[in-house]
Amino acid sequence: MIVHDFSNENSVLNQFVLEMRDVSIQKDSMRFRKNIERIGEILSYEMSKTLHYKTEVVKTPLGEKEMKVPETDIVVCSILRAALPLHTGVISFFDKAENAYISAFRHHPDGGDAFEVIVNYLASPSVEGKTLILTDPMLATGKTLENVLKAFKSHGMPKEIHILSIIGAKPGIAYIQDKFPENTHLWIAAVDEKLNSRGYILPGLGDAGDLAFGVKL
């Protein structure tokens, strides 16, 4: 796996994230969601240099013009619910990828610490030989991200994947290097050193999907 860290870089994608994590703007929910789209725009536009193109031609009124566009057949999955707004950056700029959806979530059966992550809906396109984005703005222990990966044996292999991510810690990032392929492509905002003791990243930014959409029950 490459892993592709925007955290020590200077850009206004740390802006967005420093929002996100300061708990007097956070409660903006609206604000809250725009910005994890904007992160998702601008990752979406970094992860697109390294994704196959070919060259067309293009009739303009005044003559032709060689030009380099994408060449891949992409499909675009968010982790339910909080990779919602994240989707929704990473299509604005690939218009033409098909989409994807997979819900995964935490359960404590005995409401202490430990935890297993429950998957029990996909509803994805065939991604043999394509190229699979996965988006999930916390990776926080990796666990989530590793059962997305088995849910999708049933859907094809994928050319490459591409995992976008708002903030990730550390144990997490090392975690899934050793359970996605080779060709695996990593993009984060942001690194946290460590997790608590419920598996939750800081200091991180809380519940996104809380933050981005109401506390649930």
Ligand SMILES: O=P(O)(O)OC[C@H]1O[C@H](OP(=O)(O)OP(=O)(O)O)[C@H](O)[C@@H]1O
Given for the second form:
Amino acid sequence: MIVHDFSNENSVLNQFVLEMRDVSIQKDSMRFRKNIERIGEILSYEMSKTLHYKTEVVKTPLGEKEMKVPETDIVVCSILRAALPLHTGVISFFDKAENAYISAFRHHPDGGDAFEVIVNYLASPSVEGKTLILTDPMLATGKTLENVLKAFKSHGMPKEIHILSIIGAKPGIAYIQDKFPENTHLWIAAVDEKLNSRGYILPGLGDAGDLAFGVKL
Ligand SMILES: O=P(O)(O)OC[C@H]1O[C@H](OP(=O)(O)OP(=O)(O)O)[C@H](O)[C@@H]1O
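Switch from the form predicted on its own to the form predicted together with the ligand and print that structure.
And the full complex, kicking off with our chain again.
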């Protein structure tokens, strides 16, 4: 897996991540969602540079011009719930992409820190031979992405996978390194050092799903 960590670069992306982390700003859920969406646009733009391109001839009112445009068949799949604004950002740049949605939630069987990830909904076209973009703002333990990849086994083998995320933890990134095919790219806005005992990213930003859409039972 190739990791593209943008926290090592100076760009306006860092401002959006800061606002998502900041306890005095993040409770404004509309702003929180908007920041996720615009980070989705920025990561999409960066990712677009690595896609496959073809030459097309465009006719203008005064002549013709050869231009290079992405030729890839793209399926964008978002992991509910927090990825929904990220999805909006991605498809605002890849407007011809097919769309998929998958659910995943943590189940704590004995109420303690240990959990398993339950995936019980996947709506997706075939991804056979296509470019699969998986979006999820948080990459904590990496178990969600591991289970999402398993769920996709019934939907064909993608040509390549791009994971778009906002904040990840080093242990989670290491965990998925050998679970995903080698030519998988991870595009991530920030990487934090560790997780707490419940598998939350430290310092992270809290619960992205709740901040974007409200507390769930
Ligand atoms: O890497 P992991 O340890 O698997 O954790 C990451 C997952 O946790 C969060 O979802 P959450 O379960 O809070 O669901 P929500 O988005 O519906 O609130 C996040 O959006 C990821 O999907």
